[in-house]
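Presented as structure tokens, the chain that follows is alone, the form predicted on its own.
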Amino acid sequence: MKLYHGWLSSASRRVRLCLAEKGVPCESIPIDMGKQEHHSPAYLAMNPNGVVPALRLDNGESLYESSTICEYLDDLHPQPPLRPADPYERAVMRNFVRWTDEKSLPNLLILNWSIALQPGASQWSDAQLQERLARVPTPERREAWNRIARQPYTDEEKAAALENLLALLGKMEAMLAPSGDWLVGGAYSLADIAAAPFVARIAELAPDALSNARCPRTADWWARIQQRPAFALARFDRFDVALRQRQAEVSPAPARADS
């Protein structure tokens, strides 16, 4: 299989995560946002939403939407189990899953974008605006696109999406009280897969939100998922040293004074 995916994309870490926790070998394919390389009609083939990640299996067909992936997985390599055998406690679980995707993931774009596309985006001209717009082929993600290229998300946007983004702790904190170590049923499953990267990325955004005097249950869940194995292998870079090496990589070398 090959994984088509983002380094610093949410979903992306979600599916990565998943195939470490499995031991399934995938070859990496990274995506370029930056240049849009997932709106190629080669891409688009593979996820007509212009997202990432996408999965290629080895009969050639493709897979996407993270969750749909990551169940998939489940289902084709069963040990070990990552949803839960109880029926309601598995719709709670995807429940879950799908909160994350409406309510995080929407304010966790406009942060991560502000930071990691606008300063490409708004160097573009009104001809390259257009032709690149003309080529997404969602009118949310055109919108989003718009909005970093030419009418940046204000302070104020970007406080109210951090706030937002926030209430996934107070809803963590809530399920964990019950459950235990896990998110659902007392076991890890893909409802702690679906948090891990909004929670990576509040600990890095607002590190005083998740500490043990504000939630000490979610606090302690954190913990536990970095100490897996598995997390180590999905490769959770933080956002600013992997922007500052992306930076680095296509910067020019200064010159030498000599030369």
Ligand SMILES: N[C@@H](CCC(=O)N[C@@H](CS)C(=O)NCC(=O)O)C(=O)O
Contents of the next structure:
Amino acid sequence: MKLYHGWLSSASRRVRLCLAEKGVPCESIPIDMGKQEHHSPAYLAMNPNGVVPALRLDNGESLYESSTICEYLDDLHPQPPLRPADPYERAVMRNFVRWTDEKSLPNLLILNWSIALQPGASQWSDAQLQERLARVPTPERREAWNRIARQPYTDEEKAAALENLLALLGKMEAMLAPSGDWLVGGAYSLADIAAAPFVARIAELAPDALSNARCPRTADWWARIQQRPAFALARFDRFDVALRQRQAEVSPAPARADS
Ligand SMILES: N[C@@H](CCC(=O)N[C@@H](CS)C(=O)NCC(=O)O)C(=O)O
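Structure of the form predicted together with the named molecule (previous: the form predicted on its own):
Let us now look at the entire complex, which starts with that chain.
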């Protein structure tokens, strides 16, 4: 299998964590969103929504939507199980994953894009922007690219996005109260995997909000997630550090005269 993904993308991180938990070998194909590699005809044939990730299967078929890919991996490699056996708990797990897709991801994208893509996109000429927008397959994502290039999110919008993202912590505190260590049914599941990329970014953006004093159960949960061997394999590199490294690779610092 081949995973087409972004190192900094939350939906991609979710699938990488799932693959690592399963111990499933998978070739890594990083996608550069700044270069619009996810809007090429070849990529759109795998994921018509023009977003990452996409999983290319050995039989030549492809899958998209991170939550669907994770469930597929759990069907394909049932050990260790990552979904509750109980139908009600499984439904609760799915609703939580969906909640993170609908509530957490759009808000995190506002914050991430503002630092990762806005500086480059704001330099595009009108003609370049039109040419790029024409390749974006959905109106929602076209609007997001247009905004980041021409109408950067205001400080108020970014503050509201962070506030909305932090709502995840309240939800997790409530879910962790009855079930103990993990979010649904007392066992580690795709719900925990879905939440991990968002909590990782909250830990970077608003560490105080994730303190023991503010949300003790989620803070403990985050410590447990980071201790799992799969966590290191999934490579949740610090966003700002990874971004600086990427920028240095694109425009290397001039060689020192004495080097
Ligand atoms: N619901 C999708 C969301 C995927 C998504 O929005 N991915 C973002 C990165 S986390 C992306 O590729 N954005 C690129 C774009 O909008 O052009 C999933 O879970 O796979």
